[in-house]
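Below, in structure tokens: the form predicted alone, a single chain.
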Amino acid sequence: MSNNKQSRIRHHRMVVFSLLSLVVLTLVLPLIPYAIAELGETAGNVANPGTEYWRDVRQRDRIVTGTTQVRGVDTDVLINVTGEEWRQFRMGQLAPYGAIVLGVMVGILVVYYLVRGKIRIEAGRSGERVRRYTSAEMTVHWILAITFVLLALSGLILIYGRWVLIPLLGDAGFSATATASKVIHNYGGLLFAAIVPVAFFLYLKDSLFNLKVDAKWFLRAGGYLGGEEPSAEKVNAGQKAWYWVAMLGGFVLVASGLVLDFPNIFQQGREWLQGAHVIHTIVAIGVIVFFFVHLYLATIGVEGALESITSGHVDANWAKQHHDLWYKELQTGQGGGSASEEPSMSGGSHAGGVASPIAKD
């Protein structure tokens, strides 16, 4: 065999060796740690490195710390997976079970008054009045009641705005909306914080329990369902169950609420945070159920109701009929903070708590 086709031979082989050995490189290669953890999972005694090191990052298994020379909460985390997992479940549960329950109670109250109708003052009006709240007590209700619908309405758009408002505002639109919802948010609850421990304190004495009154009242779900109305005090069970909704949900919402309006004072990581903002839904949707009920029976479900917030007076036979043990006190000079006499803004007055005439109505 001649000398030049031996060389061609070699050069061929040579060519075929690094073609293989290219393939070799770069596909058995990378395929080599995944065969080495299968047979590891197999043994029990191998890992693969890259993965282990992946499910490290991700915090899979295991809280996993890095290092930097930047100090602060969570700067020594690569990837946060509970950030993810919070997610999830704002918008895959937390949102939609939360209209789920609004919706619900919007529907019961549509349907009892379709049912059920305003309830009427039985014996007519009167045309007497009797004081039921001092002017502190009306200012110190509507600023709250005006701050709570203001931060209602506005985490209701922060929450749900996306699946509403866009298709409306379009998603300008709602970019703006959002914004300023978040800045009455945020803003508003330092009102909200500053006056819920004033009501708190203005209201306890007269929404405290009293076992005997109240229980008969439960039982009888206020006559709201039907039977005979329920003896009942100045504020009768139900309104102090609203009261105790209100403030104890007031105080978990302002103080949930801090956190999230100061994270570098409060929060010791993100966990804080998210755990923070699932309390601080839950509650706020929870408050927000027992003020459609209360607003319901304040205004379009009891008649006579709301006059007693906004002059501070009410019809001496709605008084009778929904709070006929405080009536009773009132005309015996007993009733809690009818003693000193105040003019009625209708035109009438009280004196020692009993009703004095006014023209007719």
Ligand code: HEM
Second form
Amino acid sequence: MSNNKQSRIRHHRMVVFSLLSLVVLTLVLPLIPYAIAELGETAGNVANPGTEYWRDVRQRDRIVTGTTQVRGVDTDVLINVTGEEWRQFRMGQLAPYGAIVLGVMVGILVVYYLVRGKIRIEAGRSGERVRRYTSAEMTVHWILAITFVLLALSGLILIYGRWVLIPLLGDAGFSATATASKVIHNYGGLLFAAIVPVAFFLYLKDSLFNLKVDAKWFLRAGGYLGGEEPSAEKVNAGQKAWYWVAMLGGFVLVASGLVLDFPNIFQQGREWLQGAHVIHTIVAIGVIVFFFVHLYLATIGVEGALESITSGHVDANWAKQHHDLWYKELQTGQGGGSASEEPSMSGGSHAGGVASPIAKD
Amino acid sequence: MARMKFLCDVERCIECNACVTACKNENEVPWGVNRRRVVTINDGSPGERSMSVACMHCSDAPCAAVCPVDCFYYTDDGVVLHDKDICIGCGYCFYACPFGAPQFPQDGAFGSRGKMDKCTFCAGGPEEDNSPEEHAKYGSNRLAEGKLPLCAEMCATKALLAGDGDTVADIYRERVTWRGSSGIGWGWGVAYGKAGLREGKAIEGKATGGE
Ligand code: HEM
Ligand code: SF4
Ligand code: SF4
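What would you give as the form predicted in complex with the named molecule, now that the form predicted alone is on the page?
Full assembly next; the chain just shown is listed first.
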């Protein structure tokens, strides 16, 4: 009996052992040639010049340029390894996500307008006019605004015209539109480049953040989402933020734009152009999104705002409601810390120093 | 239907630039534009190789994808052509092309580069075949005459092949079977003679032998 049991156990052991070795061998045997190739003095050890060559052509391990008789930018490069990445960026990311971001912003503003409506001057117009901008400030604003809108429009046409305008205008028609856009964009850029630094210094003083006031303004979202409208200086925190977005964005757009505009000066190659284009367009979409908000609030969003930059004056009640601290300063004659600190309410004409304080007409 | 392809056999190319010259002459391309160029890697050292490169007429062409005015089209032979009347000379095709094929007659100050020009596989453009307008803008239309691109026809070593992809592949496959793959065998004897079949070591001592 016990003998029988023992032999059965031995039998089981043998079965398990042979199965195990079978498994191990099936795993190990196919590896043997590889091991030999790895260790032995076989063909696997000889560097293959063909492989090395194609690795160089594709620039897998290092940047490889060759020599060529043909003169020109990047003619000594066989494969433009970043070209396809740039294509994927422009067609797969920039165009669709840019459209989504711009569209969502427009949607938010439409919904906001439907829900909140125009923000009225609560106390009604007082009829008393307060000077808000000098003629220099207005002129620079409008040069900046017009060049910006032309550049933004022409730039967007270059991205989206293929889908939006070709079906409307046809190939030849859109080609003419795109040519005009390109000319406007590439020459208008110089005007923009000239005006951005002027605007930067002109509006700088009013746009420096004052943490005490501006943090509170941001925390209450300027009162736009309900609640009481927080205190603000001559320029509220939101407007200051727009100043910094537009100016810093503007500098980046100018710098990257000039790289794209003059490929002849430094003979910059494709990697520079691709990089400049990526930076240029991401920043452009970002600035345009903020611009939509600015445009909305300055026109249909807030009653009595647009006239500040068309006439230089606002209604006193508008000033009291939206820029209470500034209005108080005007009342006490501090002139918003302006250089030309004249007594307030001097009436009528006014020497137009930067950020000049008050005029009542 | 044929699918046109270029292939440059780097084991044969001797950087004579005959293809470049033939192309320039046949197509009377604008000044400053070279539709084809020869690039040499490792010039002057062992393992030096030259390759003639032009537009490769991609199936999913990056140039056509990024063109803001969508002026590219594919012929039935798989050749990528473009319409110079529509092109605005923005240069985006040049940014995107893997092979640096798109070229421009102007230097690009204020972004004005002129109309893009590139290899047409000697197939002209959208105008009527072999009309003077087509010739002025795009050069020859040899395909319409039943001929293949002149660059490849001119190539003395037959390194540069152009034609239906299947035929080109057959010729190249035959060469590779004969001489061994992957550049271990290189040099005159291997390319044209019977020496060195699949024997890298045997070509030691040749001036241009593999490393
Ligand atoms: C100094 C200022 C600027 C310069 C020099 C400049 C230059 C350029 C250049 C050269 C291009 C390439 C397009 C082509 O060559 O046809 C470009 C594209 C573009 N720019 Fe500007 N730009 C400037 C300002 C702006 C501004 C202010 C915006 C928008 C707010 C903007 C938005 C765009 C957009 C959206 C594109 C289209 C890119 C594409 O089609 O993928 N640019 N810019
Ligand atoms: S121009 Fe460049 S991207 Fe366009 S088909 Fe020719 S090789 Fe491809
Ligand atoms: S240069 Fe001409 S062909 Fe090239 S992407 Fe621009 S418009 Fe299209």
